[in-house]
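First, one chain by itself in structure tokens, the form predicted alone.
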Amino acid sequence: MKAVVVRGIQQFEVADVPMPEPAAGEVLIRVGYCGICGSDMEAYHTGMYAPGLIVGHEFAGVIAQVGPDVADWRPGDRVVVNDAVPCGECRPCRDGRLDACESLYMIGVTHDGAMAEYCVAPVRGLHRLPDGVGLRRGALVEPLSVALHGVHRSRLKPGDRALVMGAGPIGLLTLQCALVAGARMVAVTEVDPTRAALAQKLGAAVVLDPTRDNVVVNLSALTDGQGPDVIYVCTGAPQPYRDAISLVRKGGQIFVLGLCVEPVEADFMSVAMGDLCIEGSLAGRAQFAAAIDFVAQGRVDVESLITHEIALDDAVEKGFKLLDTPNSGAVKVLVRIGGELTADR
């Protein structure tokens, strides 16, 4: 079968690899669509994924085969997969902190992923797609769960004012989730014009370009001089992490959803003097079912994020390299592998 395989830094290739076989407690999924995630791009740039790994963790598909001892699932079931499965045995898991699991089974990160014709997944991560949600929109459930989990974990209350830093897919989904959660105003910072325009369309009160606009002055005017109650950092660039400390109101919260691989110098004197809270979250396991419901009910717009749909053969040249090009107009790139496979009900 064909798959996108890591060979090294900025060396991903579409290659022929052996068909995987589901073991006990696993199923084989014929992949319909798989998204290219920001963490996949970080791996492309830095080589943080092991050579030989098949990438891809934002996906939906149809079960092709069930492994031994698998009940309640059968070939033909339409599924979306929670890509981060905790072990249930380590200290964080025993303490109920499943997202902090020391041995997470992560599809496309620690185990072969779904940017391939077929993918193996543990049944513990499977969720059924409801009627009316096709595989294309189903591939956006995983990033939505990340945003939804971050907003749920944050201190945002109805009537609060928030700032989302970075209008990539996670930032745009966080913007919408914050509005659903009752934020009375959500501002966004973004330098890319396509992403900025999309943030405006999806409900941002204002979209500021930090290379051109005075972010401090604009946010002060929008928040009665106090600053946002919660800032969601949804970018891999280091500067917003530094800026957030000076932008959030006293007693406010900075919530980290982005992955910045570079070390960031922080003004921790201001953290202490401002009585600030800095938190972060990994993946969206706890909110995965809710994310499916959000898509099914149309509570957030995931379709508008999809700017490009490409074939598996073009995943590197027209996918990763496109997202690596400034101002390319790309937001969410979906790799179409099997398409809907069955009728989009």
Contents of the next structure:
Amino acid sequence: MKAVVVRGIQQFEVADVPMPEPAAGEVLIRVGYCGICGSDMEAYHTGMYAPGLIVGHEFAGVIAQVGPDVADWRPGDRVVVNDAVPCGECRPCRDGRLDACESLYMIGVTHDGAMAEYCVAPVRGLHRLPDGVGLRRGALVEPLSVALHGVHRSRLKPGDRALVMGAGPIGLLTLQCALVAGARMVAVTEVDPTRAALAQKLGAAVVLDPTRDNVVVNLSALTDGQGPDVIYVCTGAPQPYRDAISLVRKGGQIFVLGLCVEPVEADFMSVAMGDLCIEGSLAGRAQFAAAIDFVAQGRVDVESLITHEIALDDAVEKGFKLLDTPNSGAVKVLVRIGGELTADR
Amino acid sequence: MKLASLEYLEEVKKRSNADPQYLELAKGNNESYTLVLEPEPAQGVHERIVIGFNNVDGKMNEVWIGERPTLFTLSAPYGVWVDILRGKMGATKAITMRKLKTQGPFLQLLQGANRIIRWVEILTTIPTEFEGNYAQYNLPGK
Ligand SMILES: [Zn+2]
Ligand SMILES: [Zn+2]
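Starting from the form predicted alone above, please write out the structure of the form predicted together with its partner chain.
Next comes the full complex, this chain leading.
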């Protein structure tokens, strides 16, 4: 079968690889759509995925075959897969802190992923996709779960004011989740004009461009001089992490959802003086089912994020390389593999 | 003249660029600044005042009223700025104590401490009118 395989830094390749076989407790999934994630882009640049790995963790598909001892799932079931499955055995898992699991099973990160015609997944990570949600939108359930989990874990309360830094897919989904959660207003910072326009469309009170606008002055005017209650940092660039500390209100929270590979020098005295809280989260395991409902109910618009749909053969040339081009206008690039596979009702 | 008015800013520029001690300390400085004076309705200060300026090789170059992206943005309630100009609070202390909220490279700002102290000394020589209840602290100038 065909798959996108890591060969090295900036060396991903569409290659022919053996079909995987589902072991006990696993299913084989025929993949419909798989998105390219910001973390895949980081791996493309930094080599943080091991050579030989098949990438892809934002996907939806149909079960093709079930492994031994699998009772509740059948071939033909339409599924999305939680890409960070706790082991259930390590100390944090036994203490019930599943998100702190020491050996998360991460499809497309620690194990072969779904930017391929088929992939295997543990049944513990499976979620049924409701009839009304096609595989295309289903592929965005995973990033939505990340954003939803972040907002859920943050201190945001109804009536609070928030700032989202970076309007990539996670930022745009976080914006919508913060509004659903009752934020009084959500401001966004973004340089790219396509992403800025999308943020505006999806409910941002204002979209500020730090190269053109003075963000402090504008936020101060929008928040009675206090700053936002919660700032979600959803970018891989270091500057916003530094800025967030002086933008957030006293006693406020900075919630980190972006992956900034390089260390950030920041003013930690202001963290103490400002009585600030800095927190972060990685995967949306706990909010996966809720994310599916939000898509099914139409309460979060995931469709607008999809700017490009490409074929598996083009995943590297028209996918990774496109996302690597500044101002390409790309937000979420979906790799169409099997397509809808069944009718999207 | 009124604190943070354009007339005031032009006077700041004139006096700073004529001060040998300041110019010596500011040599080579090319930073840009936004200063935000937050309103304090309880004290009769109702409007947010936003001003800015940039330095070119140590000389104050352009001064403006309003919002532009700058290297540094320092913001504080109006009364904090009054306290600094009255000598009740040192400017660098206000920065290190985060009485002035700072956006921008913090260490670089602190490295200019002596320049900033001299600059504030120059400011205090300008006859200055404050808003609202702060009018009682107006500076006579010298
Ligand atoms: Zn992802
Ligand atoms: Zn575990």
